[in-house]
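Shown next as structure tokens: one chain only, the form predicted alone.
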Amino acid sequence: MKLGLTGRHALVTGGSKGIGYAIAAELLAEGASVAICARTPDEVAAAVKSLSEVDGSPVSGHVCDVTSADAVEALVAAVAAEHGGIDVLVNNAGGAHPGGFEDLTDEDWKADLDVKLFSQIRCTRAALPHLRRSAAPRVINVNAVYARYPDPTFFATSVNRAACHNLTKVLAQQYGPEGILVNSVNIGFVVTPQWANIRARRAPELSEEAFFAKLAAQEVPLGRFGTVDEVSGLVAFLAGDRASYITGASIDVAGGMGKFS
């Protein structure tokens, strides 16, 4: 299936590693050029040494904390500069906080907010003038079905997700008569860097095979994690052409999981 992401330009944030760097491969693949960003700048440079070698395809790496404005701002601005624009906004950075209500302080909510929520507000405000002279102007959200399958274990997630979920509800409500279509792709656990402070902190005990294998026999009806390349591609499938009527959306990847309707 053709796409019709070539020579469209994309900015992935959280690029640099998980499920940003496979994204992030997946529309170089597809023809798109594409930024990355990360807050690490050895990560960024290995990335973007890594990526070239995808496709013939730009790809520019750039090192940017979301949690701050100004360097958000300073982001967009470089990348649409390099690039030529931006067509594709992937709001993907966000981090793992695993812990119940009580273990969870006023610096802990704020922190998980500002990488998750506020860093999808800064971004999308920052990419809106440059997507609106796109022809095909998208934003993908990478968010978690633990917004509508609160898990206590995961306090933190489940609700800034919630918040994340009806933040592209309410963008595509508000820009989809300009033609901007925003919509969220929601992981449930797909085997990433991030899992081995969540082992650290709930199971140390457990290699992480085993933990791996007993949280899916718990929580997925497929019985396994899920792969980075399983979540890129439907986020490149929403990206391109075929996806041209679909906004507001939000999407399960996480084999079962969620029991919700």
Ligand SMILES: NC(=O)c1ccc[n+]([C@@H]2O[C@H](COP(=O)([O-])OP(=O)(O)OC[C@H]3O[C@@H](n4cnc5c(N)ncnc54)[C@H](OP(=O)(O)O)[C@@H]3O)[C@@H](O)[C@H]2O)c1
Given for the second form:
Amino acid sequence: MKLGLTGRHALVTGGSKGIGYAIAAELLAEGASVAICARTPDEVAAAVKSLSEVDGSPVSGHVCDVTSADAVEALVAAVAAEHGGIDVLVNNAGGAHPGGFEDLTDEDWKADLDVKLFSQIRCTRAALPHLRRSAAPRVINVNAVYARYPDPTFFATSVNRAACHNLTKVLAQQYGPEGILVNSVNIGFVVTPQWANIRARRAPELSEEAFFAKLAAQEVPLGRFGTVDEVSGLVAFLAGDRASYITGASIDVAGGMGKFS
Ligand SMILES: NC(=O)c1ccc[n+]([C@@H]2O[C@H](COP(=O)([O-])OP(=O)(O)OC[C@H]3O[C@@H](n4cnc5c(N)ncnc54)[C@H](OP(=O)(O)O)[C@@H]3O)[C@@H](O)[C@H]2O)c1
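Instead of the form predicted alone shown above, give the structure for the form predicted together with the named molecule, please.
Up next: the whole complex, starting with the chain shown before.
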């Protein structure tokens, strides 16, 4: 299947590792030019170096904290100038904020909302003028199944991803008439670096393998964690021409996880 991404310009937030890195690699392999951002300079540089080895278009790396409105404005301006526009915005940066309801302070809540919801709002708002100039504009928000399947062990994520989920839906309605397509890809359990921290906090006595197996047995009908490649293909599809009639969709990549209709 030809996705029609050759010559398109994509910005992937949180593209230095994990799911974002896989998405960047997939878009590059499909012929898009790609800019990534993250906060850790060494990791951004290392990611750009290895992404440059993917057979594809140019890639650039930017150190940016998506919780800073000024930094996001500067990032989007720099990427658009360097790549000649932005056709595809992948709002992927984020992580799981630990803590149960009685542990989470107001500051924790604000920080989690900032990196999840407000980063998607800020990046989308900043990218809008560029998306409006694109022949095939796309926004893809990487969210979580917990948006519709709340779980107190991922308390802040469950609450804040619900807001991200509706952000996708209302953006799709607002900008559909302009041809800007906005979709949500909801992750269940996918093996990435953030899980090393979660395991260390919740089950330091278990090996990573045993921890993943235990969680998957409890929650995932397919009985295993997913891989980043099982996410990136869907994101590339949604970014491409074959997804031209899909907007406001909320698609789970979760091995069947989530007891909801
Ligand atoms: N893996 C899962 O099972 C899972 C489940 C549900 C949802 N998700 C969501 O999927 C997305 C990707 O997760 P992942 O598992 O790939 O995580 P990851 O391996 O920890 O990677 C997260 C990426 O986001 C960047 N990032 C984090 N905070 C940032 C900030 N404030 N500004 C800019 N970049 C930032 C990180 O780099 P720096 O730290 O250097 O900034 C890194 O590049 C996240 O939004 C996550 O919440 C993942």
